[in-house]
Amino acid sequence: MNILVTGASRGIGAQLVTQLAEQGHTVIAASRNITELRRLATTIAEHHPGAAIHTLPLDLSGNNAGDNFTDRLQSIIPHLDVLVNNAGALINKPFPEITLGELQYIYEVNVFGPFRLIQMLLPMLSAAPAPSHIVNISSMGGVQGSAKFPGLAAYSSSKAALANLSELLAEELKEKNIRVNCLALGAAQTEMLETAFPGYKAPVTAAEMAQWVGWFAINGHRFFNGKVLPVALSTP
């Protein structure tokens, strides 16, 4: 399969790229941190010389996000089977102190960026020989009725928006042979978790969470479409 993973330079994204490449898929790792991406690709190639791993710079934080990205992607693969919107940004700050600029940045990365990226990639997703799969990575903090925590108003509300967008896109894109699901992740041991909950030790490692996300990205659309699925042992 041809699989694109955003936010691939660290945490769950880096583990996901590594595991998918080791399984023999053609993986395109995208992030604004191209230095870390190239380091990741080099490590994968050293351990698995035949791995089909490609890196592309992608910054979802501004209006120019994705400029020429589709052209670069099409030079690598003819179609896209799976898109994992894993890139995310978090700020841990009391609600009264969050600035408009900070709020806009969180929404640019977590909502507007994936929105625009999906729009750009629709032709490549529609061209897949079998139903393609968009997996949006949300958070348990964005699930209605779940536990909520101080300081995460911007992050959790943006993830709720991404989850709702996933439900809407599943309905709108089904005639294009594209299926859309959203995984609301609980606590996994990543740098982002440390930012949100300093000192907390998660019961799941980034590699373990990536293993489940990878399986779902490849197989989940055979069973689900338009679903927001909690994947959590703890929150946190």
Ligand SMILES: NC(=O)c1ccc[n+]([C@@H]2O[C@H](COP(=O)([O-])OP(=O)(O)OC[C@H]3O[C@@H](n4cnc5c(N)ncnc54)[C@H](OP(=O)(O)O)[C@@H]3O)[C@@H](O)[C@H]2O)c1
Contents of the next structure:
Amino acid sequence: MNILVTGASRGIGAQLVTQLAEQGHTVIAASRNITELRRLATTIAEHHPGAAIHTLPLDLSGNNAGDNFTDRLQSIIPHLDVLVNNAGALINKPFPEITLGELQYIYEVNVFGPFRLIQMLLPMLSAAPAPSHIVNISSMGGVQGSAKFPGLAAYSSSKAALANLSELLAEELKEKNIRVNCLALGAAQTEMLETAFPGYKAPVTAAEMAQWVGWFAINGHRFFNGKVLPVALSTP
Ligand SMILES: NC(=O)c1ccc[n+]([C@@H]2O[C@H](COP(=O)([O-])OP(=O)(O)OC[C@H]3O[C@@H](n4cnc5c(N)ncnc54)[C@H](OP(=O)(O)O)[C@@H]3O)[C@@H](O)[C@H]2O)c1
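Provide the structure of the form predicted in complex with the named molecule, given the form predicted alone shown above.
Starting with the chain above, the whole complex follows.
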């Protein structure tokens, strides 16, 4: 399969890219830090010389997010089977102190960026020979009725928006042969978790979480469409 993973430079995304490339998929790893992406691709290629791993710079924030991205992607693969919108940004700050700029940035990366990226990639997703799959990575904090935590107003509300968008798009894109699901992740040990809950020890590693996400990205759309699925042992 041809698979695009955003937020691939570290954490769950980096593990996901590694595992999918090892399984023989053609993987495009995207994020802002191209140096880190290239280092990751080199490491994967060293361990798996035949691995089809490509890197593309992508900044999901700002009005020019993704300019030329589709052209560059199309020069690597003719169609896209799986898009994992894994990139995410988090700010941990008391509600009264969150500036408009910070709020806008979190929504740019977590909602507007994926929104525009999906729009841009629709032709490549509908060109897939079998139904393609968009997996949006949300958080337990974005699930209605889950436990909530102080300091995460911008982050968790943006993740709720992404979850809702997933339900909407599943309906709107089904005629285009595109299925859309959302994984609301619980805690996995990454830099982001440390920012959200300093000192907290997560019950799963980034690699373990990536294993589940990867399996779901490849197989989940045979069983689910328009679902927001909690992937959590505990909250957070
Ligand atoms: N870890 C957890 O416990 C947990 C729990 C619930 C949900 N999640 C979700 O899981 C996903 C992965 O989280 P993680 O813990 O692996 O986070 P992480 O270690 O902080 O990695 C975040 C990734 O997003 C990319 N990114 C950040 N800002 C970006 C931007 N403006 N444009 C493009 N890419 C950007 C980063 O790459 P660059 O810096 O190179 O751009 C990085 O690769 C996120 O969506 C997060 O919200 C994580």
